[in-house]
Amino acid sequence: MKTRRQFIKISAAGAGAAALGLHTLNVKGLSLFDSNEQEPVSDENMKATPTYCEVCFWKCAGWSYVDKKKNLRKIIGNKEDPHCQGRLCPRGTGGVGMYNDEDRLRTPLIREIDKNGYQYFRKASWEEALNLVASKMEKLRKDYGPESLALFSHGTGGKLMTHLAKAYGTPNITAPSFAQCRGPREVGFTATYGEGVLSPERTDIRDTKCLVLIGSHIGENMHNGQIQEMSQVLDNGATIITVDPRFSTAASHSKYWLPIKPATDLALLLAWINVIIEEKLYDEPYLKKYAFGFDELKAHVKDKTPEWAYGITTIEPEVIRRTAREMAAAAPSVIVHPGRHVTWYGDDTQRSRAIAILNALLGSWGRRGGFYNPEKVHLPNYPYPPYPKPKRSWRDAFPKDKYKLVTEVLSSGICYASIPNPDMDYRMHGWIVYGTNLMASLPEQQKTLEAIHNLDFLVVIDTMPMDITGYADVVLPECTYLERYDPIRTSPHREPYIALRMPAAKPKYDTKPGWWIAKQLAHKLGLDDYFKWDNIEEMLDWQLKKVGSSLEEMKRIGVKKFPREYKDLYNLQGLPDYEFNTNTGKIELYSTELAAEGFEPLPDYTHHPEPPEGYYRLNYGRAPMHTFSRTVNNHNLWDLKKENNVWVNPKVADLWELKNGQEVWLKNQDGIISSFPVKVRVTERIRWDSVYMVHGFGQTDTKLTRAFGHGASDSELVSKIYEDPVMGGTGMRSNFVTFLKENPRKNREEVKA
């Protein structure tokens, strides 16, 4: 009989010493459990491996050394790695701590049910859990077909899980990444110029002359090479635009600020391409060879004066003409900076579009200081029969007519096919999560409970226990990336290049890499030929072989450059003939494709809601030494940054009578409270109508334990969100808070109880 799905915290079965408390019981020469106190050791008498970092979505490439006892001292980064230039920021030489994280996943942990019907995990070995998973996965195939199962991943070593997937005949592979971060972006951009901005972004920041950043916090997001060319550019003079409600790092070294008033971006980019199109600022000749629908434009936009948008955004019209000044004065060498995290409000594919829209008009893209034309190795996989074709996928879970521009799969919408509904014959019935914590990178906590309540089965792959590890029927404790091969690294950048990650030290305790345990599930499966390969390493040398390297040269080198195929790096410098992969065969200021479904073809403002009284938006963020939840636990990290604070403008402190330092607990407008307090920060670096903290704290499991219950979790007060129509991105700035000045539960043991 199926039974709901509660959540259960991982016991000293399957967590680290620390679960027993004994995670700093060390006695001078006798270490009963992992120290972090080490002698000195030179470099000489360590041993280098080359890595790639797993800290963040970047993944600069590195050294991993290990000293004569085996442990793991230290990484640094790869000089020949065009990601870091050698410099990795404080995540990356921090990831030692994952390695040596006492709170690890150890073992296999199977639910299990008492007579009682209390639920607990229980130690399970490889065998007999890889066996339980297979079985689940064989009845789900059975019973609803192999599209009922969906896998949820992020990481490179999801790479392996997704083709297992795929041979097992699922389309349902998604990252929240997507839904969540850079979707809008890649629409908008699409729709304009008929590709996306990939990642990492393809901005050629340390040749511009002119950066613009709306809402993007570079400084503090720590994407490697965009802070360093930043800082290049800085000593070189370039002008920093930031428009931001709160002066962040980005904006201390900007020669404007503009504290825009949230949710009205929009229309400050319809008045400064009001300004550039009126007073003849952009760039003719390349808009002449390049361009359709400038005179739709030009009309568009003929009432989005500056004087219009400081009624919206507060920002004043002479600073909205004077900017719009600094960007063509730089052109084509300038950069209106498309994000990363770009799912705030709903339109935002539209303003991805218009930001699209800002770069052409100055003529920035496929020129030097724009945005440069990247290109990658191509590694061939090794040889495996066609995957099965499957007979439906999500989008069947939804009216035919939704949707219809999204590129990749959707997490919220695998999250709402999952849910029973009678107008629904399909829908999601199992799900595989390997490395991302749902219940922190989806909004709307509720709806993902309610998804994973109603599953017939849950697995998760991870190295720490997370939220949703609480939730899971079986728990697969990978090894972390230090000890593991995976797949070679090819992003697309300025030259092509590849880079190699092999394990500098065993796997700890009875953990396992994610390729093992794709491969073992796919041979239960009866799905071996898909992975034809003995073991990774073979894999990985037939395919480097392939493009001219070797698995014994990349152990030596770590990171290998090859020429580019064609010299087009800016590949409309001089304006050469070019056709665009959009309808027109142009860049597409008026969008053919969104007309086509019915939507906006050019971008325009709408008003989006206010805080109710006593409320404030809620704006969030990141800090430089933590990755989202991922990093908190990481005892190098946490030491560096143990906790987030809100931060309150003075004349909302003083009208709320807060101080600096006073913990007050968060409840939003749909009465959710956050689960620990968090601490007040007064500063006039935020707005008075909004409030902001950094993303990733308030971690709600026990065994977790430095990082449980420091700080507040954004994520749990995001609890509406407006979604995007275009491509179904999940809007979350939304959402508005107050403050409880009195501790509205007994103890912290309340949270999960």
Ligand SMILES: Nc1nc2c(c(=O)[nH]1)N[C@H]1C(S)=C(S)[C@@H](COP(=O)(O)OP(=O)(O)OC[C@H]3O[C@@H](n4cnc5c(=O)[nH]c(N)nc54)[C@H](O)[C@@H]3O)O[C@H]1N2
Second form
Amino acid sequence: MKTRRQFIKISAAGAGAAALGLHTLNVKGLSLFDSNEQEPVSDENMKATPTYCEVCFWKCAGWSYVDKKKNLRKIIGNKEDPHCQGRLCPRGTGGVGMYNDEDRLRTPLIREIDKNGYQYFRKASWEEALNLVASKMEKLRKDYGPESLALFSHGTGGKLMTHLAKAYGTPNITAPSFAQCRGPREVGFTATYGEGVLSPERTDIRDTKCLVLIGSHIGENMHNGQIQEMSQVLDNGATIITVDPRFSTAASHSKYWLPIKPATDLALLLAWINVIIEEKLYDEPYLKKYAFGFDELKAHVKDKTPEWAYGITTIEPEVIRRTAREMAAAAPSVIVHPGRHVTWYGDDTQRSRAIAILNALLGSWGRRGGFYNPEKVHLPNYPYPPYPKPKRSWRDAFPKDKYKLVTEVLSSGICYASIPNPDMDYRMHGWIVYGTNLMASLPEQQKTLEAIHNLDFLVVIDTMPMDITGYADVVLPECTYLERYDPIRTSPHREPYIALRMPAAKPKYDTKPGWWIAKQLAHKLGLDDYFKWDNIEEMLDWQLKKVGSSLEEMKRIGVKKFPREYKDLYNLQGLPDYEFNTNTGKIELYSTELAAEGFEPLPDYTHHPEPPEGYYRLNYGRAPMHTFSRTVNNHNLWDLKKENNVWVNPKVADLWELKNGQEVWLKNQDGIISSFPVKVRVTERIRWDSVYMVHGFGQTDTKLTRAFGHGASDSELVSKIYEDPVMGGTGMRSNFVTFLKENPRKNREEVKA
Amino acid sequence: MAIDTKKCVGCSDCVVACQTENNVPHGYCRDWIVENVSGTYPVVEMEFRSERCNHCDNAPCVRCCPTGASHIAEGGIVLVTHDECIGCGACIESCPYDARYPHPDGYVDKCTFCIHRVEKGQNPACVDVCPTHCLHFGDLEDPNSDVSLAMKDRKWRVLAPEAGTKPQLYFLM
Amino acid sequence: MKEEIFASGRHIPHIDPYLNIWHWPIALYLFLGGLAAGILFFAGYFVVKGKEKEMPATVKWAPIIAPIALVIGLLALFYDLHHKLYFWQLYTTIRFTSPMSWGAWTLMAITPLSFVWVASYMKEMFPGWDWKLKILDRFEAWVIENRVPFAWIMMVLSIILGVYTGILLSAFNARPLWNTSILGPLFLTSGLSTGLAAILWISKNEHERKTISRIDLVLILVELFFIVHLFMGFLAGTAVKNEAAALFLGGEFTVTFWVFVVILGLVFPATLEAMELRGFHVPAWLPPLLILFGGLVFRFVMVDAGQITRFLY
Ligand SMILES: Nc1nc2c(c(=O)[nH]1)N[C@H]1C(S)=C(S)[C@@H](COP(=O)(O)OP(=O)(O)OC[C@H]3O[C@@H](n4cnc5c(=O)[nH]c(N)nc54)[C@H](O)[C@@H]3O)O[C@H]1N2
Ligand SMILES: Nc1nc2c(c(=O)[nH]1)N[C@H]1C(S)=C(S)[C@@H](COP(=O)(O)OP(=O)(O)OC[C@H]3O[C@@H](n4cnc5c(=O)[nH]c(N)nc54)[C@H](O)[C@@H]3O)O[C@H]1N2
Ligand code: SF4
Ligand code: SF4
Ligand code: SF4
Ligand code: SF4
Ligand code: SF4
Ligand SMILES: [Mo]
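Could the form predicted in complex with the ligand be shown next, to go alongside the form predicted alone?
Full assembly next; the chain just shown is listed first.
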């Protein structure tokens, strides 16, 4: 057994007291010299540099404004960018708070153990820290082979780390955005259409006449393009149908809100399919031309009537019929939205399949107002030698029949593959974690901890002292996205666009950009051939020139649009011949691929566990002003929302005698108790069988001076998952909690130390 | 200014944008969002309102200001001249909307309708950032202004009309 | 269920969850202003009436309190300004729509006047007092000669001051508790009554005490009448007015208001005064002390409670 990694509160390393604000020296009212700093500065008196936002993965392009005194004042959307149309979301606008956060990581840190066995972080130089990381990687390569290294990488700056990891020889590169997020959707849609939904989603909300949201809580989920387009079609009189057990913001703007019983969406989807088939509301020519397995589907849903679904979902049969007819009336300009965070109950690939099938019946795939056919600019890579061929991959740590249809590396899988297993001689021995706070983003914290304790080394590259950094052997402080270059953004959209991110300010403290870290490590590992450029500007300029632009041009315009190569935005509009990338070359209503692998070829409803007496289903989601755990300490956004609440229905509140604002601790079905108390919000927006929390709060590192101990973490209560048998997604919404009104730790160790 | 409550999602982007544009100190704000929920699950209604100074036509804050720091500028925008303000708080007490706050530097501050932008023909920062395009700004007397067009054919209300201040924020319903 | 919350937490210091911009200095300032107005009014009144000799405490001794009260009041007001270095801006303009403005100017006028008044009696009160400066002696003589016109001006100004202490609050439409036309007369009466209480405390003259007590009894009755009307007005008013009244009818200010202001500060001392008039023996200091204390609490309650009442949220 390896030494257990104690969680080190980075404060122990004491990066020095925050610089004494000059402000405190000013006598109020006498601060004459400062006075114009208080006033708004007009845009012309500031310097604007292009960037694209890194506060979430929508990556809106914008301009960072710096005043004459070199203060970063604001970030404004780039009008040319289709991701944002000149308007960032609150998190993007508040991105300045990431740069200004005085709690940021300031220097590289190395874990040490003193004579008494007490572990602490020691400040280190970059040279020393990188040498240590490189030597650990060398040793790992010698001892177990390069495939025993895993890279978790979430965010743009990690692209070159990914490149480095591949050059080093490991295929185990992952992010929590698949197994904990869009994985089932991509697999379900790929099984149906041979293509995924991608990010940004290829939903043509702008032109839709009917938008069906299955749990996807746009408006709280602030993915910018979607929210803007949804708002636009509200003006055009489009029908919005929201299926959500909670009265979401989207529900409040919808014509129909279907307050479904949680975990029963598949029954509703099947009933809709039933109505559309029975009432012949489907797009017959479209299906004739493109679909495979209609008759099997028809037989499959024969008895899945609205009356049948009513008993399961509590949605009135009449409402099911009426909403089905609304969709059909709008078809093919209708979107049954595939959602994004879809790892809910473990049968999520099948639910995504049902959504894909429903869209196919309505003929919305490839049609205006449905799903468009995106295109992106392919930037050639700066030349490098071929990657070494890995001998094994994380899959080899599992039996052959596990995760058969997985298309990306599972973060949870990497985690399991790091826990010693007597049956296997292969596992992960080292992790590099870039830009993902695994303690908050992976379910089953116990397993994550077990994996971490069994690693030979853990390197964390982050900007903030988040939970995960406390477990690192080496912490490498990256500068924020506002202080660095990153690879060019090129993402699939209606038209191909690229966007540049360049530094608006010099990196604060002793922090470095991700590309620089990757290049330095490559050098130390003898992989210089993979990084033949001197600095990233050279690499970017080379790439940009290959597609007819240049770094100089992009610095001026920030965003550049390219014409589509083919005029096939709505590629199935006039029913042209088309071959789908599936076994049959058709839209597979009946999935031959799933059938071949021994899974249900047609989605079916399964019953999911329900909360025991006195417990409530733990439902969670987003607040519009925060991104997961990454923004909770951002001063601008913290000003807006400092903590999460646990939403409780008034009936439940009566039963438990809970008052608005009262602090409670939550205990889940496995006896896990939230580290911190959370305030009750009594509201009619939630059902009596669930509670709701915004994800990301309840941070445990005291160095986060604002976020520490504010609110409770849903992540620590998600100790049970239901794994999707098709692709390994971690269904996280079958955890149940109860309320503790007294501090359960009163007599034991004090958490709020 | 007109605020379309049918579209606002309460994201508070207008609040952050105002803070960064106008250097509003942490802990204070010139605009804010109210969430109004009524009904009983599952028959529930909800409205979000982005609120700020109403730039009242009949502004009590201007009337009660002993120094004239609070005044009505061109275009009906209610402003505070920081160097004339003694921080007596009378205007804060007089505002039915609690739209003003004591700036930590002593003077009283509030929404300026981003006069420094409006003067140049730009929209206020909050209007320009709103992802749902639910804020509309302009001259009500001009039938072609954004705000007039937004209010055409729509029902609207103002807040606390009984306070008699003739508020100039119109909430479209 | 109805729920109205700030979607993005608004926690502005002194504004949320309810207004707390004006603190004790303002309450003290209003109290002292009313007190000074009361004293100066009656000093002027009895001079005009030619009863100078019979009412020595009223005309000569009590007014000493007035300039002190006014100066302390002004200091308190200054203390509560948030942008103190700019206070002079108050005196660069007169704004008739702003009670704060004309209040400041009234104080500007009445404060020196009160000094002059007291000064003009210095020689009478302290035999052997010497101004040491010829010009001051001459000025004194001039004032004494014109005492009656002075008394008139002082009466007018003190009424304005007394009314102003109420209007300062009642001008605020935004605070339903304050926004009532009764507040001006109510504060005036209360101010006059506290003024009388101060005189009563000082006076050693049996006849003077009786006269003052009688007037005070009337004023207290008027005050109680105004208070009843105030609440009738609230209860007959809109929802926000009802809410304002509720603060005193079962809400958090109920005890403070009814026990300390109404019973201990008005009813009880009035009873004592009435008993004294009928010849019962009552400690001389008790009724005035109660009235003064009641008056002070009344200002505190009105300033605090008023800021809690609002139109929205
Ligand atoms: N502001 C903000 N926006 C974000 C993010 C962020 O962190 N902050 N993150 C982004 C990312 S990466 C993602 S993946 C997306 C996630 O955003 P979505 O894809 O919209 O997330 P979901 O978890 O699917 O949606 C949560 C909603 O599902 C409802 N729900 C819970 N259980 C059920 C059920 O059984 N049936 C149905 N029909 N609904 C249910 C909840 O009540 C809640 O309203 O958000 C993106 N946008
Ligand atoms: N319980 C629960 N778990 C969830 C979810 C949930 O809703 N509930 N949502 C799931 C979903 S949909 C997703 S997509 C994932 C998201 O999971 P993550 O991407 O891990 O999300 P965050 O918690 O925001 O962690 C981001 C980390 O990156 C750091 N960071 C931010 N900017 C930079 C940068 O520029 N450089 C570097 N190096 N680091 C940076 C932040 O400080 C933070 O530590 O979580 C999943 N897990
Ligand atoms: S949606 Fe918001 S947080 Fe995400 S990239 Fe765009 S502006 Fe940034
Ligand atoms: S930015 Fe727009 S949508 Fe968001 S809260 Fe403000 S007004 Fe509402
Ligand atoms: S809203 Fe308040 S601050 Fe604004 S003009 Fe009206 S009264 Fe004055
Ligand atoms: S605080 Fe300033 S702006 Fe307000 S009333 Fe007093 S002087 Fe006027
Ligand atoms: S108009 Fe300008 S000052 Fe007023 S709330 Fe909007 S951004 Fe703030
Ligand atoms: Mo996600």
